[in-house]
Structures are given as structure tokens and as C-alpha cells.
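Here's a solo chain for you in C-alpha cells, the form predicted alone.
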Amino acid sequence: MAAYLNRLHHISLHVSNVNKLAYELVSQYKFDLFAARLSGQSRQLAFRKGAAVFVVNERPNQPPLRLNEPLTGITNGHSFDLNRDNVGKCGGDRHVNCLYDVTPHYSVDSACNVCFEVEDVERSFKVLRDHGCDFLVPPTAVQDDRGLVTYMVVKSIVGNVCHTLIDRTKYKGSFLPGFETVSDSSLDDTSCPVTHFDHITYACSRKATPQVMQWYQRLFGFRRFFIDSNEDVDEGYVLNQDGVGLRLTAMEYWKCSQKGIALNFTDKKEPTCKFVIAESLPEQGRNQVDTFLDQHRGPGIQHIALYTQDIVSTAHTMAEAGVQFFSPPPAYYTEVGKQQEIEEAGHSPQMLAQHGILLDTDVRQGPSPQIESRENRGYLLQVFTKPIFAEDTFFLELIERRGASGFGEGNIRALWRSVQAYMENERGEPQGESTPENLQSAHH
């Protein structure tokens, strides 16, 4: 038996930085702040893009919760039995550093907490405890004149990374008890119409990803998703030659898609999220996933895709605002083939390359697999935003689905070449510190 889930309600970042990363977030990616919680302990802002949300948090410099450590103080001096039935009830915030998170003591800015939607927490609980998992955060249930929450945090199997699982079903607010309404009304720019998560990555080390499949397929009912028709079951997607070295093993979560549930933004059923694991192979040398691995100090989530529903028109925007984007070697523009594809799929090759937007076919099986039409042509266009931290760790990634399910097999290599390039240029350059004068110019 799993703790199924229902969907991804938020993603939460731990930055020392705060003002940095909500400017950036506003003025450079979009995003809308609409709630806030500010206490004397405790700075959390929620930014939200179409059914995106982040939830961006302070990193204190103090202890961190122990694993299974009680909660005390939210509840009128009550700890949590961990083998109780019930959950305690909460009707204000003040002893709380850090709502429906943790907080984490870790020496770097990290996104480390994915956030989904269940059922039933006290059900989920009693799941994952006879799994013998990590519970950072008891069951715990926070009100307010809206309605009432319960959550609790576990702890997963990668680096630092942990999961806040949360039923709502009880609460009216527009977003979460104990955060204040700063925006009523979600900024609606068509153009840079991001509508919600489409992936998450997670960088991991050599050897790791059977570990972590089967932790979330036990945990959480977690499926594989194949990244490509001749992906061995076991290797996963294995690109080893030209100087790339990368295993990618897919995963998602959605399990009740019969259910057909509605977003605001869209009127087909909520879309799903999927999971994807990297890992370097030696065979090619140190890259990109080693060089996150060292500066996070360890596994984690390395980027995160934004869905946008017009990708030429968000990364003009984005750019225009100062994000920067990795740019592909400028002989993928001019690959055989390349410029006739990026035409038959409706774009200019000029306007591509200006923006350093990929473009991949994916061609899907038709009636007859002899007969290749447009018909059955699907496609996917990327890009990648440099990293947003002042590490080499955490970036995003712009992502527009015409028809392809994948991640772009055939732009995997130019991604990894791009991301390379600029690691192996940075490397060993001094990395500036964020103060409170740099707050209105752009981090790159």
C-alpha cells in the first residue's frame, strides 16, 4: 500500500536572500506574489504563475528540527505522539519558524521541498510510518477563520530534499492558514503564459537511481515513464559518447487521472508532473551533475521546468528582463535537417537561436509505422536559464509541448554540451556575495 497523491500543490525554496529572489521572481520570471507570513523568526512568500507556486522561505542561521524530533509549541505546549490516531490543532503561528516545511540547516540555497496534495494525511501517515520512514513534521493541523489544514513533513531518500504532504479539502483561503492575501487578483501577462510545473530533476549520485525509483514507487505509487522507446528498463536513457556522460531514469506520480480534475487555468484534466533522475557516468569525465553534487554538498533538485504555453514569447519577455539563458553550440542551427524541422514545426530558425530555444520531433506511432505523417509529429521546445543561486546548483527550465510526452531526446546532447561550456568557463571563478545594494540588478 502506498500514500497515493493527488497533485502538486507548491515547491519550496530555502534562500539567505530573500528580497533578492522575490525581486528576481517578480521583475525577471513573472511570477505574482500574492501571500505572504513575516513574523520576527520567520520571512515565507508565496509567488505564483498560472497553477506554479513557490513558496520562498528564509534559511536562519540556527539548529535544525531532528528527524522524528516532536513538534512543540503549536499546540498550547502539546507534543505529538507519533502513534497517535489524532493531530494536534493549531489556531495561530507564532512558535512556528517555518510552516509546512522545515527548517533546514544547510549551507547553501537549495529547493528542497515538494509539496503535494493527499486525501487524507493522518491515512498517509500511518502508510509511510509502517514504511518506516523520516517524519520531520508530525501530523499537524493549522487553522484560521477560513477553514482548516493538515500537513506533516517526511523526509526522502535524496540529499536534502523532503516532501510536505497536505490536505486542504477543509480550507476556503486562497492559499495556506497563517499567510496573509497580499495580491487578490493573479497577474494575467499573455505574454509569458507559464501555466504550471511540467518536470522536476533531480541530480543524484553514480548508482543511485534504483534506490530512489523504488523509494517512491513503495512510498508513494510512483510509475516509470519511459524517456525513450529503446530505453532499457534497467540503464534507463544512457547517453555515453562525444563527450557526454548522463543516465536520465523518469518517473510521475499521477495515478487518478480518470478523475479528470479541473484547473483554473485549463479545461482539460490537471496535468501531471514527472520526476526525472541524473546521474553522471564516469566513462566521460566530470560534469555538470559532479559539479552540483559538490557545490549543494549533495544530491538535490537541480532544475525545475516551467510549461509555458508559447515559449518564443516567455523567453523574450524573460529576456528583455534580464534572465539569461544557456545558448546551444550555434551549429545546431545549422545541423542537416535542423533548419527544414524547426520550419515544418511553424517557427523562424533565427528567432530559435536568438533565445537559444531548442526544437525536438517527436514522432508518435500511427496507424501504419511505415507511414510517417505530420499528423503524428509531435513537438518540444526547451531552454534553460543559467542558475539563479550563486552557486552552479539550481536553474529552470522553459519548456512548450506541441504533441511530445518526452524531454526531448534529441536535444539532450545540445543541452549538455550548453551547460557544460558555461560551467567549465565559470569554474574557479570567485562567486560574488548577495547584499542588500544589489537587490535592484539583475544576479547574472
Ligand SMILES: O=C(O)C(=O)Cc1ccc(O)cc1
Second form
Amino acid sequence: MAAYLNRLHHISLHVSNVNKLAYELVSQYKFDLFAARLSGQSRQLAFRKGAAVFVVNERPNQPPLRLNEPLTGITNGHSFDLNRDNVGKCGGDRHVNCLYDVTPHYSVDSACNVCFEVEDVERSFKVLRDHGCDFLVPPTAVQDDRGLVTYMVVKSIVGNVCHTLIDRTKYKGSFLPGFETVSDSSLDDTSCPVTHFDHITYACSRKATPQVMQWYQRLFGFRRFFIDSNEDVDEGYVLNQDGVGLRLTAMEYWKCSQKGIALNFTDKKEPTCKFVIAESLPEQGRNQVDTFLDQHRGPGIQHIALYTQDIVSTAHTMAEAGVQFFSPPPAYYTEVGKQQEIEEAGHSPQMLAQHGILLDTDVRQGPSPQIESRENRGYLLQVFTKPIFAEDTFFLELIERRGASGFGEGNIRALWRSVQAYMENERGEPQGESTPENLQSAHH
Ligand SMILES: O=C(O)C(=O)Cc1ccc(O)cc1
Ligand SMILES: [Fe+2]
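Structure of the form predicted in complex with this ligand, given the form predicted alone:
To see the whole picture, the full complex is given below, headed by that same chain.
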């Protein structure tokens, strides 16, 4: 039995300079700051764009004093009931630094908590405990005058990534107890129609993919889906030539219906966020996944894709506001095949080139995906930002899907090349062969 997830609630980032990221999310990425929790010891700010919510947490510069005593508002036992001992009253929880999360003792900025709504926190806790999970926060209740929320935090199998599981069905407020609403009006922003998180990509150690897949399948009922119709069940989607050495495997979560049958969100017209596991392959030399593992000091979330209904307008607005995107080599847009592909999809190569937007066609997922024709080909457009933090680690992606649910090989190759060129030219990082030593250090 798995602990099925209902929906993605928010993704939290832990950074040392909250002001800088807050400024960028609002002024460049056009997110709205809608809720804030300001306590003596920490700041947590919530930003929204459509259904995509980021919580930015202040990461202490110095590791805080180790508290040996149990934290107030957090139950320590394995049983859970809503007695007064484990209901944290907001404002009174002086010891809880980071509400709905843990303060990671991590040395670099990182996107490291993906929070999901579940139907029953206590039931999820029991299921996960029976699977031998590590809990960072056991079931805990938080309330204010708008109601009650219960949550718990579980460590994932991927590097520093944690999952907060939350039940907010008994809560009427706009976000979560403990947060003050900053603004209730979501700006009607037609120039940046970002609606939700499309996917989260993990950078993992070599050969870790099967373990990661199994963990999410067993614990949360995730299902594998194939990125490409020729993908091998065991090997995943392997790109291993021309300098690209990457293994990709994708999965998505399924919601538990009333009858206990797993339902895909797409059946209910509510988009699901996909998860992609990226692993580097040794044959093609050093690459962006290894760089992430090195600079992030271990596996974690490499990028998050924001789904937009109009990538050209979104990329244009964000670029005007100062967002820097990767661009493929200019020749990408003038290659005969690519130019035609772009025009047939109704776009202008010049417009896409202006912001480095990539276009790929994909066989539409349907009853017979093997039969290729003009009609069943969908396409997808993607553009990738340069790293957001000081290290070459986390970045964002914009994606617009037109009947394509996977990822395009051409886009992955183009992204890979532009990142490699950036590492070599702008960052001056040598991109030589991986040595066993630097891979060892990356994988710890
Ligand atoms: O294409 C995408 O958006 C992906 O998410 C796949 C991917 C994953 C990791 C990389 O370093 C490059 C591409
Ligand atoms: Fe992506």
C-alpha cells in the first residue's frame, strides 16, 4: 500500500539571501508575494503564479545551536492525536524555525522540499513508517482562527530532498496557518500565463535511478511513463553520443480515488507534475549533471519547469525584466529541417531565436503512438534559465506543450550543448573527462 498524494501544494527553496531571490521572483519571474511568516528567527515568504507556489525560506548562515530538547508543537511519539500537546499555536511556537519544513543544515542554496497535499496525514505516516521511512517532523498540527492543518516531513531517497505531506481540508485561509496574507489579488497577467509546475528534474548519482524510481513507486504510488516510444524499460531514455551522456527516466504521481483506485490527474483535468530522474553517463566526459552534484554537494533538484500557455510572450516579458536564458548556437534556427519544423508549428524562427526558445516535435501519445503522421505529431517549446543561485546548480525552465507530453531529444541535446558552452566559456570551468576522484566526491 502506498501513501497516495492528492496534489502538489508548493516547492520550498532554502537560500541565504531571501531578499535577493524575493526580488527576482517578483520583478523578473512575475510571481506574486501573497503570504509571509516573519518570526524572530526566520522568514518564510510564499510566491504564487497560477497554481505554482514557491516558499522561500531563509537559510541560517551559521548552523544554529543544536537543540537536544524536543521541539514544541511537534509530537515525538509515533502515535498521533490532536491533543493539546501536539497542536502548535501560531506565534507561540518559538522553537520551530521553519514551519511546514525543516531548517536544512546545508552549505549551499537549494530547492529541497516538494510539499504535497494528502487526504490523511496520520494514515500516510503509518504507511510510510511501515516502509521504514525517515521522518524529520512526525504528524503535527498547526492552527489559527481560520482552521487547522496537519503535516509531517519525510526525507526522500534523493540527496537533500524532503517531502512535506499536508492536509489542509480543515483550513479556510488562503495559504497556511502561521502565514499572514500579504496580497489576495493575483494579478491578471496575460503576458506571463504560467499556470503550474510541469515537471521537477532530479540530478542523481550514477546507477541510482532504479532505486529512486522504486522508492517513489512503493511509497507514493508513482507510475513510470515513457519519455520516448523506443525507451527501454530497464535502461530508461539514454542519450549517449556526440558529447551528451544522459540517462532520463520519468514518473508521475497518481491520486487515490474514494474507492482506493489510483487515478491519473489528467483524467480529472487537473495537471500533474511529472518527475524526471537525470543521471550522467561516464562515456561522454564531464557534464552538467556532474557539475550539479559537485557544486550542490550531492543529488537534488536540478531544475523545475514552469508550464506556460504562451512561451514566446512569457520569455519575452521575463527577459525584458532581466532573466537570462540559455541560447542554442544561432545555427540551430537556420538549419533547414528545424526552420521548417518551427514554421509548420506556426512559429517564427526569429522570434524563438530572440530568447533561445527550443522547439521539438514529439509523436502524440494516443492509441497508436507508433504510427507517425503530420496529424499525430505534437510539439513542445522549452527555454532554460541560467543558474539562479551563486553555484551552477538550480535553474528554471519554461515549457509550452502542444500535444506533446514527453521531452524532445533535439531540445535535450540543444540544452546540453548550450550549458556545456556556458560552463566552458562564461564560467571557465574545465569540462574534461570525469576522474574517479571527482565523481566520488560528487556522489557523497
Ligand atoms: O528536457 C528537459 O526539460 C528535462 O528535464 C530533461 C533533462 C534533464 C537533465 C538535463 O541536464 C537536461 C535535460
Ligand atoms: Fe526539464
